[in-house]
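Coming up is one lone chain in structure tokens, specifically the form predicted alone.
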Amino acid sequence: MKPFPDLQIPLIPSAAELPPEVSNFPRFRFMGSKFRLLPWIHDTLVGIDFETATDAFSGSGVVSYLLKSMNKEVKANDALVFPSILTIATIANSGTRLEGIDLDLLLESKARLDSERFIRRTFEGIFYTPAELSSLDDLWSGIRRLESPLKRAVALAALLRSAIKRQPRGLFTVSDPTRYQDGRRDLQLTIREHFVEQVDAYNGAVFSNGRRNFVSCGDVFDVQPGSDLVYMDPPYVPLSDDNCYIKRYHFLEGLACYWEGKELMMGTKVRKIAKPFTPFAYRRTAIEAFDKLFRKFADSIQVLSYSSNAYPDLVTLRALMGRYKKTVEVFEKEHRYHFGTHDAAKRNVVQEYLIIGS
């Protein structure tokens, strides 16, 4: 028996039915990403009466992405940088890309100075051949140049996305470069000739929805309220393993600033950068984590997207959120994550839950 007998379990459309921009989107691959649940939460925020949202932990940005394309005024944010940078990339640009001189400017330019030269330096053995680690000191080199702001997030984007796409199971994990060679059309390629093909990928991803759209790093309790509608995606207490982002794509955020003003460890394998702490992610302060997330944004419709194999449980969670709402409602989908290339990467069926607070 289900705990709440009067949910509402929506139909899942064909991906014809979500607005035809998505298509362009730039999947990336990030742990718990709603990708292959954009139709499903695109059915259940199409019925909803709002013009502005916030996307409070953007992740990968797809959700942001959705909303845009639904032609509402979008705000999105993350803790770490290179999310930011992605959504800066797709969410905040209307229309900027990069043109043809700017690639040619991009792949011509050199790692001159020793200061440029920190990721062959840093990361001898990890990850990359020394060719690769190379390359990207060199586009980073060349993106130090572009003048436009969004020019350099495109640009950036772009070499986020084939640093993962080079990575065999796209985690930052395992340092040997050599590892889970498995003749993938993506390991296959050079990160030159993935960010040639990344380029592009961003340029398509560029559209304007009339709006001014936003983006912020940092804290979620550091947002501004005062959106129609906040979409809640943040990190969660796990029943097993763990949901540290960091430990998984330091190497990314790291990149997307040039490691400027991030704390290296190099007393670790793979050069991990100092975790910053997340009241979501421990047992002890989750609760009290929550009811702070939805007292803060207590005046807009509140969408939590959560799962079942998470602490806290749906019971409380919606408790938590009728402090704030009057009326709490749930949504729910079976799914199952895939996340990594193995077998053992594919994770038990949950049921994913939309929460949503008016």
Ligand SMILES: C[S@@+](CC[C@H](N)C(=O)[O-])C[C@H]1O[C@@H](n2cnc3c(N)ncnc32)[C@H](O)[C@@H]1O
Second form
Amino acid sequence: MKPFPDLQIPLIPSAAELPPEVSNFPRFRFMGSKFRLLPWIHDTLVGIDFETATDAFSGSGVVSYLLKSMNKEVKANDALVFPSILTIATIANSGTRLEGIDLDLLLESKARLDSERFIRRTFEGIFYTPAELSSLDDLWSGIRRLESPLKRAVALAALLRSAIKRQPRGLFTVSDPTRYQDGRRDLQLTIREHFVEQVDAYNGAVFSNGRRNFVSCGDVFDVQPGSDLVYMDPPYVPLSDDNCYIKRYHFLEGLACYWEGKELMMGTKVRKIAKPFTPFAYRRTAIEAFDKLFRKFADSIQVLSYSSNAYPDLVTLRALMGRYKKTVEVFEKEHRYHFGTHDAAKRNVVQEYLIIGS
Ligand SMILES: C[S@@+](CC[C@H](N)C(=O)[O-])C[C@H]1O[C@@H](n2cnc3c(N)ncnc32)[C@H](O)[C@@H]1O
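Please could you give me the other form, the form predicted in complex with the ligand, since above is the form predicted alone?
Below is the entire complex, every chain and molecule, led by the chain shown above.
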């Protein structure tokens, strides 16, 4: 007999109510990723009536993937190339996977031309061993041979995730490939071994939600408005230079396009690329940028992710959104970000907000 036959307490916590597809998302270690906040974001979005959604600052792509799993028509945008590759592979792509024959081609390819050996030449002694750098060039030479753009995106997403998993802290700030080796499985596998696993992971993330979903790579102010709902998770004004996305991920950004069109700074220890300007990252431009953002999407339901340690503060943002939306509601949740050293992580307990204008 059941101990409490009359009780109707739901035994499943809200996290289990996430659409089942979400569990297939290959988690990407990305600063400010909302991966761990997904159940809360889902709980909040589920109460809103909308069919089409724009994720204007898509980053790792996890919120776009949630929206796709909720059967919305999704437009994902980010100013950087590598987040756009991740969303082409998982959001725009509704049925293309890498077959065994594609994987064979990728693993057999060898970079023969000088122009295909850019990585081993440029990053000698930086981030990876010479063999690993050569693997990246070789796999890239195979990716060029794939005819389908969606297959290329799946392969590139797998390569990006392999590259970040093979970096001890998931960052590209320290050059020495032998530092921080602690016997973790991710650090023991070769790039090629990772790649085989990651192709599987990205193949497993492909699904159709019966909609046409889009990806764009560009400034948020060039995004076409018009979705029922726009989710906005811009970068925060950094407390230190350490918050910069390009400083942390320049190698992935270059790898996503084989450094084509990127300005490489050869004078820097880790061969950085130039930082693109974003008005959200500076105190002097952030308020005006938020005002412009809310004005741009004035006809959509607006959902802004924000946190208590950011600038401008909640009161200011609420007032700014209130200029364009009749009702502004704030949902709150305590959250601990896991970036930085142990001590810094302790300090990273913040209030997360979802500011919703309708
Ligand atoms: C906080 S992250 C987004 C995280 C994402 N929601 C997730 O869960 O992974 C901010 C993103 O905004 C992008 N970004 C910065 N300035 C931008 C701009 N002006 N237009 C479009 N994207 C921008 C960055 O490249 C970064 O990927």
